[in-house]
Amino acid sequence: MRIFKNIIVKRPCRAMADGITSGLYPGRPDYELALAQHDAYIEALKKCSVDVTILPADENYPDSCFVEDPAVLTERCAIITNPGAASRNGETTSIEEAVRKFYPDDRIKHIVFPGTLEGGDVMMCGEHFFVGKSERTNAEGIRQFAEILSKYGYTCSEVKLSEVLHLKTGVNYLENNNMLVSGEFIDKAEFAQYNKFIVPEEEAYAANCIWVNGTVIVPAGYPTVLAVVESMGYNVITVDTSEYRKLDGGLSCLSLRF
């Protein structure tokens, strides 16, 4: 089982209210509340025996607090992505600067045009990576990603998405062969080998939980999912992410864990 030593987060900026949103969860984010929720998120991460690097807010990029998308970090290499949302392309520069403190130059790779890939579409299960083919991640991005991973002994497979923004919007691996699944992922053949715990439609947002060194962080306000995760035997921490939900963002989106 992997152990995370480091986590990178980025403070939300005031411009976050102008971030990309599908409108699935209506409302305009409250910046001060978002800051308080981010503080609580960082404190929850620190309880999981990791060092947390906190990057400053960047008003030039409203969605930049969602640091998961511009990079994928593994034990053996770091991959700087090429986000499919044009307004987010510039986020990779500051993320790469932060990543270079942890990885040597020869282990930092890049997804390049015409390939697009966002980290929210990438789910690591042991040494295998599932990658969602979505509006933000295309076939060429997945091809480049798989080619890079293969050089470091990892495998990769594509999962086609039809309903959600990112792969991890609806399915998340919690180690120990356990997986939270919702919606279109409940019957996906790709996940047949895992212990699947089904998230009810009314709590679909809470499918996006994160495992950090034996603790699972669960979004606050979803009692069924909380009970399911507790039944697996994990230590559980809840964190309110209501303001990030308005931008289709969840717990995994807000950090790079490696």
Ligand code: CIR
Given for the second form:
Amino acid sequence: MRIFKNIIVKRPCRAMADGITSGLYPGRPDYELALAQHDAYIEALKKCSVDVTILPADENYPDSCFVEDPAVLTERCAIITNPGAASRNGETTSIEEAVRKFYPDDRIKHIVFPGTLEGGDVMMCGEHFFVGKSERTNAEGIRQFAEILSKYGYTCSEVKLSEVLHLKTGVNYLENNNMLVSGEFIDKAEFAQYNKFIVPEEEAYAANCIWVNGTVIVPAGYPTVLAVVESMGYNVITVDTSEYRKLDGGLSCLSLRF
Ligand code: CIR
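What would the structure be for the form predicted together with the named molecule, given that what you showed me was the form predicted on its own?
Full assembly next; the chain just shown is listed first.
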């Protein structure tokens, strides 16, 4: 079984109110509530036998609490991405600094212009990585990513998306061949080999659950998904992410697990 030893999170900043949003989940994030939810998220992670590194808030980057996007961390290498969202592109500098404490220099690679890629588009399933081609991740970014991964014995394939922000907005792997799928991903041939659990449209946000060492963290307020995940036999923890949802962010976006 795969084991995560470390998790990196970054505290939300007050400027998060100016973060990017599609408006799908209306409202401006309440900063104090977001901080309390972040505390609860960290507490949940700590129950999963991992060391949690907590980076300080960075007011220069409203979306910087979504640490999943500027890096992809694997057992064998770290890849610093090149986020496609202009206001987020500079987030890579401080993430790389944090990542250097865990990986030797020769195992830290980069996605470079004209390639763009955000970690939310990357779903790791064992030694294979699915990468969403999205508004944020382009073909050249995927090509560079695949080239880097191949040097470390990993494989990679592209998944086209048209409706959601990132690949993992709509599909998440929970290990043990189990996958939560919603919307445009339900019938994708790429995922036919997995035990697919279909997320109903009204609970689509909860397709973004995370597996951490045998526990699955589920966003609060989605009873169908909660029951489905419990029925899979996992230990389950719920965490309220309402303030992050207003910025199209979910549970996976708030951490780097490796
Ligand atoms: C953004 O649009 O970039 C942020 N407001 C949300 C990022 C969510 N990250 C993710 O799905 N990995």
